[in-house]
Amino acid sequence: MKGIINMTRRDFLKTGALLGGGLVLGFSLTPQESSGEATAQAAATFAPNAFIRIAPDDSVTIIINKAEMGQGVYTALPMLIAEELSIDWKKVLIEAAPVAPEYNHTEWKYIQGTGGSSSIRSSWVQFRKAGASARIMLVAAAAELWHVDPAACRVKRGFVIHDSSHRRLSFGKLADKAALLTPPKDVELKQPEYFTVIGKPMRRVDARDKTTGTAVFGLDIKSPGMLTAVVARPPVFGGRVKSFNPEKARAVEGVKAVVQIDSGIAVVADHFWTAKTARDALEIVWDESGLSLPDTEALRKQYDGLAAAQGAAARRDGDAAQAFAQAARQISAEYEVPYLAHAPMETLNCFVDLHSDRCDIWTGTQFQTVDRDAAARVSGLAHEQVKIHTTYLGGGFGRRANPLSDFVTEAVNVAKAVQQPVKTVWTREDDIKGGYYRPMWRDRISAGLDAEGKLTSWQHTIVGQSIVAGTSFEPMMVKNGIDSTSVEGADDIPYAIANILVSLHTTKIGVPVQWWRSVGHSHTAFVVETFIDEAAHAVGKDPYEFRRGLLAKQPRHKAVLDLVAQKSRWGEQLKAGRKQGMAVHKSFNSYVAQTAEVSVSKEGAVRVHKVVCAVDCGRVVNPDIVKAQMESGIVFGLSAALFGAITFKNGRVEQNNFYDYPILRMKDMPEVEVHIIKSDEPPTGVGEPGVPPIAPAVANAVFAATGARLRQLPMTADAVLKAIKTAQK
């Protein structure tokens, strides 16, 4: 009775739910090595390739090689093999797959790992085929056992059938008759045509698991004997340690060590708050010397000055500008969009598990591989000898991806130091200051339009700092000194102008950057779309009608551009004190069109009431994921749009948590809409591509309604307001 009093509203959802059945992952809890009853069971299952397990009691266990983080891989990636194989969905099994060369990124090669929104891009045949293979192999098991013909054998719910014998096998039936099979080499996939589970609705996995407290976070694992390390880290970027006096710390109940490590002095203790507690008692010098302390008011400058000229082209099409001089109109602008943090709503964890000869490592990562390599080289030992057992993920939007393994590193070595199994924890306060954000970015661009009206030049000056600079990413992704990542959705804009100049100027500043949910496109897209936006009304036209016109040759832009003005009702009436926008945005090859409808208060505040969305990512999985990733991107970019800014005063992040780095609370949330554009494509992205229209469609919606400009985000009331004051000048 004790133990029941004191669990905590979680732990009494977990258990009721593991009472009560339902889905189960592959990892626990509470780590430990398999039972010899598992070790037995594993013996009999048909495993016909890397991603798929049947076991004798028919369960179907699915090994994904993505990190599951909110976007519905878990669900997604088994229904292509459900579609081929014919399981019974209820019978499914998912497991995280370990590292190793067979669950690499099919477009990657050489690594494991989630991001870029291709995780159904890159699986499509591959889970594909996996499934057929399996329907060839227990098809064959059954056929030799009947004496029959494969050919007169269908699949259907986890049984092989013989309509004219009326006989059936399941496949946990056919299990061992099928291991004993060659797997082919080629298989033949079904036909778009024949598909009965891609493209429908299907019933998330995680759902329940989610709903009930049962679902594995990196937070949640627990262990015997495990401790808990919270790590203080210099205030400034690039500071150590200079000296430390740990007594305090160590005077509090329950702390076992302060030990330093290469970022920072970590305090281990028996559980979380105890560490926390006896963190802020340390007392530590840091040294600053030699480091240059970034300041926002002065990168401002220091960008504004580079902005001015031009920098590394990026594209150039035509003389941009000679046709600018010769320009019947010339418009310019100047935009500026801030530092963001990702703020996943778990922040980041790691739980280390180190011996001379293993390292067990659970936590929720995107970089599998990346991580494994990182661990192996701090902890000593060789790659095999560490293991990744990733866990859900409370948000990932890249941070989870890092290219240097920052929070594994780091809690490897907290593992090396204490010599006991622990968990390091940041807390929000850590995650919010802890760098690798989102870089600040500042544009200058400038276009000439024709005395009818139509774009002859357009001239795009970009400043950042590069995001896989000094990572091993650059060599793929650097050439000619343009990092692809800091001009994509700028370099490569559709629309049809005869003279394009696009160029950067690469920065070198203290502060770690990683990508950022939707990446490049979260600071271009809103250059780009706003500024088109201010074109068409400079020449006095319809917004939807002047990016129509430029779309010509861009059927998808158009198709997606051509849907959302149709469903928000475009150029209709609508409640009083109300305006539109919009915006259309072509990233990771998925096209999306946004239009928000908007009003300003008074004292300012912009309040988004409705999104309509039209979505093209090629052919559809599964719907209701793909609505899920459009609303997620929607209202993560809305948090940025209207809220987000990491701002440095004398080398120090100025915000703290969520209550001067907010994120969209419930009452702000808008009605969204989304619409699909039915595709026979290869299917593309859907986890970032709803991010970058938001913003520019919010803002040229503010300049319907107000007659003002917004070319500096995040969308304050003190901003609108100063844009409102600057428009009536």
Given for the second form:
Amino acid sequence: MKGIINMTRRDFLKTGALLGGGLVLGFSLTPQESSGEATAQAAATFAPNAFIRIAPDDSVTIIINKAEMGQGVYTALPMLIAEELSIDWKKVLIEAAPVAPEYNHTEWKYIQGTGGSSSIRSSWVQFRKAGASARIMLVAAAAELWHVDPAACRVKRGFVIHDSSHRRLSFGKLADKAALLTPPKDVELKQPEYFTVIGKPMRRVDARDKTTGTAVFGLDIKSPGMLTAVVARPPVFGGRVKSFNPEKARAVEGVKAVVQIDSGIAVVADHFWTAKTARDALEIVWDESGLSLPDTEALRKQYDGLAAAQGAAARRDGDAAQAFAQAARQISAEYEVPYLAHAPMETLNCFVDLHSDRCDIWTGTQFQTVDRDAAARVSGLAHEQVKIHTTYLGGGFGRRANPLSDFVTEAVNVAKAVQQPVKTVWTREDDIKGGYYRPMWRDRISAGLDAEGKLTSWQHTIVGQSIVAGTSFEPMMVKNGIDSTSVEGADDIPYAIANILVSLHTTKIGVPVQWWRSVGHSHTAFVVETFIDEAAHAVGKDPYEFRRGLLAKQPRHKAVLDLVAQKSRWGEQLKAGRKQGMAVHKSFNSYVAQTAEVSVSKEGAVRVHKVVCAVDCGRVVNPDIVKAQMESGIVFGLSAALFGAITFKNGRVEQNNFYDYPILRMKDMPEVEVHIIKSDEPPTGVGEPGVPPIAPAVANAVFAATGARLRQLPMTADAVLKAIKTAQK
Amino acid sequence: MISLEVNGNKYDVEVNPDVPLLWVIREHLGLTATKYGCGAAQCGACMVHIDGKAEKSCQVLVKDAQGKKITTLEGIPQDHPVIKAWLSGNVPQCGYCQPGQVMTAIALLNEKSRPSDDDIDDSMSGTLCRCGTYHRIRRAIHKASAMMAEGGKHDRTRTEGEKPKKKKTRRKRSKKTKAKGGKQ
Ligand code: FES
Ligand code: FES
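Please move on to the form predicted in complex with its partner chain, as the form predicted alone is already shown.
Let us now look at the entire complex, which starts with that chain.
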């Protein structure tokens, strides 16, 4: 199978909903919305299930119920269908699914959504079955026409073929006939040894549109009469408007309305710049009374105090305290990581076209059902009256899966207030200061080792906020007072240690927090994998050998670790001044090991020269996308490790934009090498698992290079110099 | 009234002269390949060419862009070597930064046809990618540079003549398929 899905602008026009002026507006035209003409045509369209539509013109529309945010679902999911239904890639159109129960996440059951690195895993059987049942019906239709045995027919690139009589019919020609058949109850799937599509590095179907600038993101949505809103939100979380003077804002030419909504004051104008300029001119008195204003320094003290005592137990094996007391060697340390913003390249935005009987929403979201329900609540409409049109997402990283639908709810509120189609747009500052961060965490960890240098005790206390507390996810994800996402990666450490105690203090702080690419693992991997390194050095062992010795019962961990050690030439002589560090971590059922080759300047600047990554994510659907996701996770994790921090002073976020919330740039980019373990296990996640190991790998390399332990992120030059000084004492 | 020349087209726009060029391009001219990422000269998502030089359009007031030749990604031929190299290297992820990356890369290659890694660091470091496609961008720039050097050896018509040939045969085949299907 070669070739790329040809999803051209014109194809979008064909399937896209048009709204006056011939402008392309998203690309989801649900059957319910079809015009009469389209319905007439639909009679001849073969739609064997919710994911496939084959039209008489041979076009194959694949409906994707996951958000394309860079992770490659628009390419990898159609590959699953194509494996069973041999399609002509040039005839394939991709359409974002509307909200409907048949598009719900197969594991989350009640909602449609994208997250938890689960798209391939959760669609693995579903999409292949969709393809297989379409094939069976097309073959049955052809066999009936030709009066031949279906078993004597095969499909190839958009055709059903009967070899012995040299007959063939295109899928489109069979569409009307196949549409009359009943879908098979159960279908048999291809055995992996016959795979011809799965496992191939197919080019991304969205690459052309994204390279030529025709891909439509939420921010690019236009519609006649559309207004743009920019919202002034309180300077502290939980703040309310006490009073405001809209006069100066109203005086800006082009401003249509200045309205108070739940989240602040919305300025609505003909264009973005008008709205933004007018917002800057607003005079607002905020009410901050009764709020306890977060302050990073104060939080640190508070968390430190909490970490000194054991919290609610998340895992208890043996008696870790006793084993620690009896250990020949005892080590302990404190770790801290800051709040982090997702900072997707495309800032949040949401276009709402609200009427008395319907509401159409165009936005890049990871949480269609949640957003639809929230929009219905706010607008007072029934669920069925609200339509979510998912555009391309200019990055998500978890931010666009907001359990409270913050950016959608707000946009609907604005539309309700002005009674006109309106797109609410966030500036970068709004995004950085807007909350829903990865929580700040403080950890206290201690280990006991016996005379042979074997770990006998492991005690890990975690302090931080729950990301699901107060949301509809709380009942599902918090058990016995433990938010599973707070301790993931810590309560399931792979190392063979007889006595383990992992405990949690869940704090209540007035800072909105949320899942951030790799969620709890983004913090636990840093603590666990750095501290394991500390333990190895405490007993004078090589960190690779030390880990290996504790992984006898964890073959998949061991395999990625061995592969990364081999490929990175672990322990061999490097260029002068460079040292290696390593880490291995399992998240989202995938196993990833990384080594980082690092040097540290006299000024304390950490330079990462090379990262080698080994991943076991089960069976690979598209190896190039797996590689890209590892590269991406490494960069995302490096940005956080080297630069990322959201801090508070008097309740106010101290960062504003990329100048004080930096992300990795080309000049900081290390060479990256990704190696994939061949596996027949079911596929597992790739979007997130590349993130967790990189921070500890770099921190461990910095230790190797300088003798300084970095237990606090980010690794700013100041922090590194301080750590070096402490180490020299 | 502001007069602009974008991608060879002349536009008269009724707009406040102090609005950043970025927003005029996006909202008044409807050319949305050029993106907003920061509005603060930090990310390069808004990169366009002004008189051949890469400029962050969020930092240029529209009144100052008058009388200059502005090029956005919409004005770059689809078969530009940089675009081709981007496709063959499977560069984009979320894709949002990519128009800015492509525009920055083209400006770099126009200035230095065989850029070193240091040149790439210098020119590309102002254009952020949150998805971390830097590795592939670097590779694609080298590839585009090689393609351009290669292309330079032939004269233009010949290079162009080679490609459509292949395409033609492919197109023919698919037409045939269609015709066949039509008879049945
Ligand atoms: S939007 Fe212009 S540099 Fe970021
Ligand atoms: S591809 Fe997503 S920001 Fe660059």
